[in-house]
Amino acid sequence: MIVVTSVNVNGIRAAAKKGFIEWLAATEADVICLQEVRSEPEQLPVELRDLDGWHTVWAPAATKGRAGVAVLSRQEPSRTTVGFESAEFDNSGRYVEIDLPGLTVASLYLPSGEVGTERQEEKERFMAEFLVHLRKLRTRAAADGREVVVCGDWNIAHRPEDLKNWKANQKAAGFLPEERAWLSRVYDEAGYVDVVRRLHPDRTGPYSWWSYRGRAFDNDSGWRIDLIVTTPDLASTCIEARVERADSHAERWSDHAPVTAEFAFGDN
């Protein structure tokens, strides 16, 4: 078995003060993909600088205090790569991948965007380049006899079932028709599978992000934007996929919840 978890920590230094370190000590995950780390490696809390039992790859953004992704694995990677050969985005702290036996694992933090601004244009440029990368990644992995899992904050809700107030958000970044169509291309053209939706095809949610404003968490008024996306053969071995939703608002250490998938894969 191999257990993979993805979570946007919304600033790892803040999350560490609220319960992330305790969660990390208790998790049974074999690989953890982090997004929005917002910290240089030397700025990490001392408890996270030399993690016993974990191999860590940190990919901070060139702009300090922004973005940042990481992968933690119990097994030492044979290869690590930051970025996806993008002149614009490779130093933006938005993508890192590692190779484990028979498996490539990537952590993704796709730009959030904002309608009518440069941020949305940036998101669209990222999406265009990243779809090309996803196709190449799958082709390369297949040639090497490998499977692929891309975990992260994709910042797109694909279907009405993926956000509570979908009718009011049809013109909002994260649920725009063109963004949803792009995610459809990831599945239908590039050939990847959303493992949570595969196991829960008709369920509303399960949401993975709730605004800190109002009572969004208490009312479960959220979005399902944190995805574990894999090659089809790996998806077929997924026996469980869940959102680790906190029991109460007070117990949250991020505005996102960890998303975890368990695969009957390899010798793990």
Contents of the next structure:
Protein chains: 2
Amino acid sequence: MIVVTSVNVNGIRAAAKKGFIEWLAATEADVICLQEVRSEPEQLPVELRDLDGWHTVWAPAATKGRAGVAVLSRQEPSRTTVGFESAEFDNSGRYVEIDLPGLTVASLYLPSGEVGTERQEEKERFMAEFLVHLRKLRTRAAADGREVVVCGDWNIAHRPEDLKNWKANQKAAGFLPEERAWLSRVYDEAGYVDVVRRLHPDRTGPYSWWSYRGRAFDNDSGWRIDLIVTTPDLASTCIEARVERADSHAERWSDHAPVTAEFAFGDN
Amino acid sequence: MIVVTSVNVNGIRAAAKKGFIEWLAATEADVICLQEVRSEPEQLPVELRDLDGWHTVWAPAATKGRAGVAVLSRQEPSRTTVGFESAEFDNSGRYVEIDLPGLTVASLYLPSGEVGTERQEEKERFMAEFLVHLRKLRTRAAADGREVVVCGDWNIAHRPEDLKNWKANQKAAGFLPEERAWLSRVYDEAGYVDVVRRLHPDRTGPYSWWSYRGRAFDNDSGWRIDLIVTTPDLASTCIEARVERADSHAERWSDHAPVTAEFAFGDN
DNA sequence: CTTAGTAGG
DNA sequence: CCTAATAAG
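Return the form predicted together with the DNA of this protein as a structure block, the form predicted alone having already been given.
Entire complex below, previous chain first.
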């Protein structure tokens, strides 16, 4: 059994002041993939340095205060790789990969994009390069007899069920036809599986991000853009997948909620 | 009788959230000179627009969020002048003057300066130009039979009694020998009077600014840099002068405290 | 330490 | 609306 969580913390230093530390102390996850850490390792608050019981790999962006991904694991990784052999993106705090026994885990923070700007073109370049990487990753893993799980903020909602207001967002970054088609290729051509959708094929959401603007969270006007995407054999061992939406009992310490999947993996 | 207050609000929008509005509602001042407003008039919170019972003149800096002075008066000014005919400084939100019957009131925010930087040179240029203005102002006022009061954050402590730690600050901006000498010229050559010091010749302080860093406020480790400076005849009518240091009963809504002087001016 | 602007989200 | 870097104080 392995429990994997993905969460965009929207600034780990701010999150730490609002409840992330307590959430971390209580989680039963074995591996946690973080996005938008927005901190150099040296800038982390003491409570997040030398985390007891966790092995950590931090992959900050070259630009201070931007992006940044990390993976926390209870087991020590046998290998750690920052980036995906991309000249443009390896230094941008958007991808880090670790190897655990029989399993490769990656934390991904795909650019957000903004229609009509250079940042949308950057997103598209990232998507093109990253799809190549996903294919290679799967081929390599198959050759090694390994499974793969890519956790992250993909910044794309795949289908109308994945966001509250799909009609109004057809020309918005994150739900553009070309972005949705790209995600289809991740599934249909590269052969990956979105495990939350696999276990909950018919429901709307569950959303994992709600804008801080307006009453988006209270109205559950969200998007499902934080995805746990795995190789098919691993997906078939997924026995639970959920979004940990904050409620009156749990503080909201990010505009995203943790997404968690449990796999009967390595069990006898 | 006229009551005049000078206070550096350190961002009127932040101050408004912390108690400035309540202070303003309770004050008995007739004229209030503000410095470091740091807001365009259009950006002011509603509570500070069309202030009931006050005439207001706002002189923001050309650069948003920087400097900015204002004068609030219960009587309507007969004349309002932004700047002091300085090509360099008239647009920098550092000086505004109003005329009331028999009295010119000015709000001044002298540059803070920082030793060894261009900003110290800017401060020195300001001082040179402003001293010329002070002389003209006094000459003009004398010809018109008017008194003058220049309220503001002068960003200079005159003597050892005017700051907690004068020995350690002899090479610090705000207590440099040339700055202190300049203030002496304002008094001795241009003929103005610092009314708080006139009424309290022997005491240390009263300080009007305490850094937000460390425990400066709790230790009363402050500076007396907010001054009410007047023509001699007006000074001789000053019957009270004080600093309104925040205590357990009053919120601290700025790193500066209001300085208030009461003049038996216009009384029969 | 605090303010406000700014870029990114 | 929120985070963090930055400049100024």
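Each form is matched to the other, and the largest set of C-alpha atoms that superpose within 1.5 Å is called the rigid core. Numbering follows the first chain given and starts at 1. Given the structure is predicted, the values throughout are model-derived calculations rather than measurements.
Visitor: Does the C-alpha of His249 move 2 Å or more between the two forms once the rigid core is lined up?
Guide: For His249, whose C-alpha is compared between the two forms after core superposition, the shift is 2 Å or more.
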